[in-house]
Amino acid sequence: MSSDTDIAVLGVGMHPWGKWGRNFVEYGIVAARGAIADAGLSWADIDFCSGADTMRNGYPGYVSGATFAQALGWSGARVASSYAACASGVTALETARMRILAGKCDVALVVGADTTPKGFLAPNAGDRPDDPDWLRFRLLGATNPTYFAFYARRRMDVWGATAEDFARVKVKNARHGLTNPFARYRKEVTFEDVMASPVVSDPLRLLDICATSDGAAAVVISSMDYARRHGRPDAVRVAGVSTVTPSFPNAIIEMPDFSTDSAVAVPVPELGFKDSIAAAAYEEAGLGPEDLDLAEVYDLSTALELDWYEHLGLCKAGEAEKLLADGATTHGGSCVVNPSGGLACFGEAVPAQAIAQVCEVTWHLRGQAGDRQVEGARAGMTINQGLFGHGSSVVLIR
């Protein structure tokens, strides 16, 4: 049954992800254009354009809605332009949905796309004494690899992970990359391979972390009743999306603040930051973890991957790395956890990420997911979050 604040799926559209160093629009028309073809509209039927911000790409990334409307054709049709860092693509796909949903639009576009430079993502040049993630940078020398150290060796310590985990989930991914056709990385890695590679930041190796790379997503949404009218009933829908920020005392370090809030007087919320990421989700669809067959994790490293399966509700706190061992994040298991691949086989493009991975899900829903198809899909959830504080998740059910 859809409840009344779903919406529909129409069409989903990607551009290969890679390293060409080509205006990023170019890469994000053709997602659009894609995903109105899927949909089986044309670009005068949509009525928003809600653009992902990408801040590496001048005056053009920080409008991206009017820089993709403005390519596509200027058809009158209202923009928007969402930053959340990795979590702006969700929060582009919730301003169409609640625009849709508040029944000012019908049927809109969510697209987002990158170039990004060589070696890990860094701030914009200049000095910014006063801009946390510019200090982190200049002050602790805390780039993205050491920060996703810092969580690998949390994870180690207090959960007794090893480097020989971090490796199998690498392994996995990987593997069920292979035959994706819009990944960068289609080969598969062995646990030598990985175990082989150089130490970038202790204790996670060259493998273990994902590139920076160009790419682009967009998805094509629409009320259910736009939906039905255009022959379109049974389409996938967003049945929940989540945005939420920490709740204050934030007792864990969350990059790029350089530590925690005090809980001497206030207590620790029941939920961390990022549990609440997906219990907000879980909750707004009705759904649960148990409900689950896919899910598309932000996999920046591969430790990472392993706290967003306890994150999820998958499994308990610390028991992430048996739930691997297990097989119930590959294939046959109960929850496939990136069988796009993740960031893994993708790398980074900022803006793209958080819709590409409601890309993967609709597939996999519909059953057009080729060799990687999670048989019987019928829910999935995305996952990540956005530096300083932004929640990112959808639930997508058939």
Given for the second form:
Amino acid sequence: MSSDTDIAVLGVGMHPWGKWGRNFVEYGIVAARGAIADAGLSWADIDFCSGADTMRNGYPGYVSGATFAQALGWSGARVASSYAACASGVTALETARMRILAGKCDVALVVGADTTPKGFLAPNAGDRPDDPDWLRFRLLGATNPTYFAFYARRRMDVWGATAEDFARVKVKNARHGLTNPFARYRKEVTFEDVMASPVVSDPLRLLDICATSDGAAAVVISSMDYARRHGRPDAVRVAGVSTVTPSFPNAIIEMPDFSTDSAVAVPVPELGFKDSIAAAAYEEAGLGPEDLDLAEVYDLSTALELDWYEHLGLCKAGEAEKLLADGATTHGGSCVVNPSGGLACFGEAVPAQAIAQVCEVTWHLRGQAGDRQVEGARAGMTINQGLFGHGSSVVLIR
Amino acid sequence: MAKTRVPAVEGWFTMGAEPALVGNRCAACGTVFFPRAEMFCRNPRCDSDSFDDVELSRTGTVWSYATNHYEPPQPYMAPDPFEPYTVAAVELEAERMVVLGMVDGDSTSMAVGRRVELVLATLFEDDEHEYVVWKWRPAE
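Mind giving me the form predicted in complex with the partner chain, seeing as the form predicted on its own was just shown?
Once more the chain from above appears, this time first in line as the rest of the complex follows.
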């Protein structure tokens, strides 16, 4: 598998996830310097700085590309700042990839970092009755976990999933992340721990739902020519990226909406939104679910990880609980899902998370993932979905 | 003195004895929107910008539901002491869409596929007003 639209991942870096309470720029620069050093380069070599924005840290967060570029020292590099909610990191990556593939840039830095408040992610402050994100809290009390719970309840009702099935996802991911130096939670979680944790949004419990964290991740990407010139012809490659929107009518209720699209005039498309995110990435990469050795998926909730198995095509609809129980998604299985420990061990740092997924897959494809290494990994995929219709997926190969 | 009943959001539902959500329908392709489409039809194959207000079905079936046991952040106006509440995603057959709403009354009888009907209920109050919102109530 090789294509003239591949690009190289030369360097990856992260700042540990946690609740550090410091400036997001500090985390971002730690991750960026890590990625640049990992690439064997210096900041002066970087042509393009692509930032994934944070909405909770004022103006510097809205112009993250320039914020990071200034902190690293103005170098005259080109710059861009992207916001696509949870998909921001991949949008920033795609912006840089396209500039490289257009031949306008040899090597680019992609950085995302966040500092998050405690508790539920709340809408921006102020009285804003025209903003659906404000109104869903006001009129419905529809927190993010409310939407996660809708999907979880569907799995229970339609496929017979149980709270015990959901708990097993947490137990697996907690075990995966035990020795990950960048994870915030590195502690064995038992089945009993999950079942004893308080119900937040029934049927989901506290330990079914991911926390919000501070953290940062960065990658250095380049053209394949540049990688060869710098002695890295065998670098991990980005083979496909998906940033698709839904297709009308989207029949699944999506955060933060009040309703789905109506299918009165146009029939519901064959592929739902989450399926279409994966399909577009597979198509670009020229491979399929049977080729994957590992996947980093967005486990905002335990039940959502099970949904992703099906959207990725690892199994048919309704078979995710069995796939998990059979051990197919842990070490020794056919496709290890969330070897990093996932959001269960990290907590979400919005603009950094999708980049962190790319870092994790890269380490596995290089054989550098230490205790949690997926043996012989040749192909891996990341997937997530950003609020307001942002698909996000990256296929990486070695 | 009785408090004045006012909608918690302007123009999203009727306030009569048989309340209904008010959406709109594209005059060209017939797609229904709730909340109303403001400017352009969102059917990608339709370039209409003309809509007619339409009252949505007052009954539907539960697609899914969730009961929240933690107090959400502002601008949700939580009662003191906080009480758990249920939000349902309800399929409207005629409109072929799912619409959210809080559940009124006994939420222990909620189930996927349960028939529900639309009612108005108090969302929160201040000294002079009772702010009402639509809710889904289990139907007989």
